[in-house]
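Here's a solo chain for you in structure tokens, the form predicted alone.
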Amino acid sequence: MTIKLPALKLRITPPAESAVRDGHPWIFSNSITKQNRDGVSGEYAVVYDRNNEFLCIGLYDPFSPLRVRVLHAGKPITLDGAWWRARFERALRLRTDLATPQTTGFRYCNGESDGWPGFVLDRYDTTLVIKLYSTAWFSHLNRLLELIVDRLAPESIVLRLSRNIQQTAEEAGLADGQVSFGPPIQKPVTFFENGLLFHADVIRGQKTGFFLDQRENRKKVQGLAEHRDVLNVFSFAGGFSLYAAAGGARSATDLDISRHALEQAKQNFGLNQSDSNVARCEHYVIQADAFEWLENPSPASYDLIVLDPPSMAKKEIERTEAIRAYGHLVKQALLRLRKQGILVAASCSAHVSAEEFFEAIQAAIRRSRRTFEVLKTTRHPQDHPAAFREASYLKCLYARISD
């Protein structure tokens, strides 16, 4: 006999109420003031305001201090199959013009900013990758797989899990990197990005297998690279370098501490040898700690340097040190940058605002006493929208250094 539990009802603090009304998608455990019973992971939690009026409904996660991920706020609604399909279609419509024969890798759903809190869906050609950041999605996974297969007809769907939920996932019979739909995947998936071919390790690679969020910045580097010697610092799989090569760079050097990443970069260059510019470009790799390598004196110099480090501030307390580190990276990179060279500096640290980052980069250039011009600044691409402050992580500055 199945016992039907009463609906899970919550009350939250006045500041948390205000945040939800302003569109924030998270309710933390320390904001909950009243709860009618213990919640089960993945069930719907209905939140009422101080006047006992409906405030929002979201997914409950008892294993996380981020206790409720808001799905809908405003007037009461029923989250039935039709609602889920409509929510999915809304995200897909925002990417309609991205899917072309020249670009078969992009993001379909970007978590909270697309109304799918803690849920990411990426495409790599005919393979889709789901990335979950909350145990609350486990009980909804089969329904989601049916929805995705019915609408997008992929060949395979891979499940990726954030590190903090992998142990709980094992208890639910789920594993990071499992193929949840379709045949087994034995090798990296190949996809197109702006006409260039890349490999994505969708089973074990970082994130969902590739850093799709830098697609537009890579394209901009392609347009700046002609006849230049390019250094790609924190290169990962060589995305910026390959685009630079396609744009007519004389040489492209990938610098990364990971041997595996550099091997991926070589493979990606190998995939594109039919492009005459790529075939003509000299490609070098350097396996080293980027900070240490930049510190060492060297006669090597470049016309375009890309600085795209991993997140330097994963917590708010690390923000000040991260800003200092960005400035130091720029200082050292400028020692390798030739006159009329271009510096491309990017950050994926959400705790460092775009304004703070852009000022840190420009301040470091000013301290070098070199004349510069900011060519452009960029933020999130179309398929990685950022609808609230904590989701706004990506920023990039392009500067021409005159002397």
Second form
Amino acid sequence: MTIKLPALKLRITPPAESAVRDGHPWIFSNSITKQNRDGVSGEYAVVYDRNNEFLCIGLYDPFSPLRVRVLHAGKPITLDGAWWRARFERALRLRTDLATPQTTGFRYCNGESDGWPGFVLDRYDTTLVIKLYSTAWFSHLNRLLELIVDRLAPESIVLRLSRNIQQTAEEAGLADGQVSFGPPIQKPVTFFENGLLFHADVIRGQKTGFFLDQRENRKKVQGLAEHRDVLNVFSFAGGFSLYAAAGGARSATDLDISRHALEQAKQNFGLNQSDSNVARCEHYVIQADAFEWLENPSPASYDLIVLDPPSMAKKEIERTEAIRAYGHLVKQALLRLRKQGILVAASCSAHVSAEEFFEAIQAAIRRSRRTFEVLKTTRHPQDHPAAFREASYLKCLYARISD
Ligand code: SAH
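Given the form predicted alone above, produce the structure of the same protein in the form predicted together with S-adenosyl-L-homocysteine.
And the full complex, kicking off with our chain again.
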């Protein structure tokens, strides 16, 4: 006989309560003041306010300091199948104009900011990739797979797990990179982005296999690259340089520490040889630590340099150092940027605000005594909405350096 537990009920501190009312989706373990019993991963936790009124309902995760991820706040509701379906439809509606024959890779669901906290769903043509950041999703997975298959009819669905939940996943019979729906994946997954073909390593690659969040910035680089020699620092699979090649770049050089990423970059150029601009562009790869490589003096110079490093501030205390390190990166890159060159500087550090980042880049250019003009700044693309401060990580500045 299974014993039905009473609903899991919590009370939280007044500041945490205000944050939830303001739409923040996280409740940390240290802001929980009362709890009627121990919670199980994935069960719904109902949070009551100081007047004992319903505040919100969320997914409970006993393995994370981020103890409850809010699914709904406001009036009491029942999270039944219809609710989950409606939530999913809301996310899909935001992307209806994104899917075209030219773009078959994009994000369907961006975690918290689409109302599925800690749950990401990416599309690579007919393959979907789920990435989970909390064990709380494990017990909901089958139901969600059914919903996704029913609505999107993919060929296969791959499951990816953030590193910190992989061990608990093993105990639940789940593994990073497993195919959770459809036949085993035997050939590389390919997809289109703005008419260019790319491979995505959905089983082992970084994130879900590709950095879909840079699609719009890549497209802008395409429009700026004609007749230029392009250096793509932290290139991953060559996304920026392939767009630059399609835009008429003379040469494109990918620099990354990962041999695997550079192999993919070569393959991606190979996939697009029917594009005469890509076929004409000289493609080079350099496997190196970008920070060290930029320190070494070199006669090579470029007309367009992209800097897109991994997050340099994973924690708040790393913020100041990250800003300093970024400034240094810009200084070193500018030594290789020709007159009338373009610098494209992106950051994915959530702890560094867009304003701080843009200011730091401009300060670094000024310190190099170069004359410049900011052409553009960008933030999150449509399929990567950022609904709260911590989710807002992506920013990019374009500057023309005239002398
Ligand atoms: N611009 C890419 C995404 C970059 S992600 C795109 O458009 O898809 C960051 C990349 O930096 C990863 O590919 C990672 O392998 C690489 N990387 C991390 N540390 C590095 C280092 N010290 N030197 C060079 N590359 C590094």
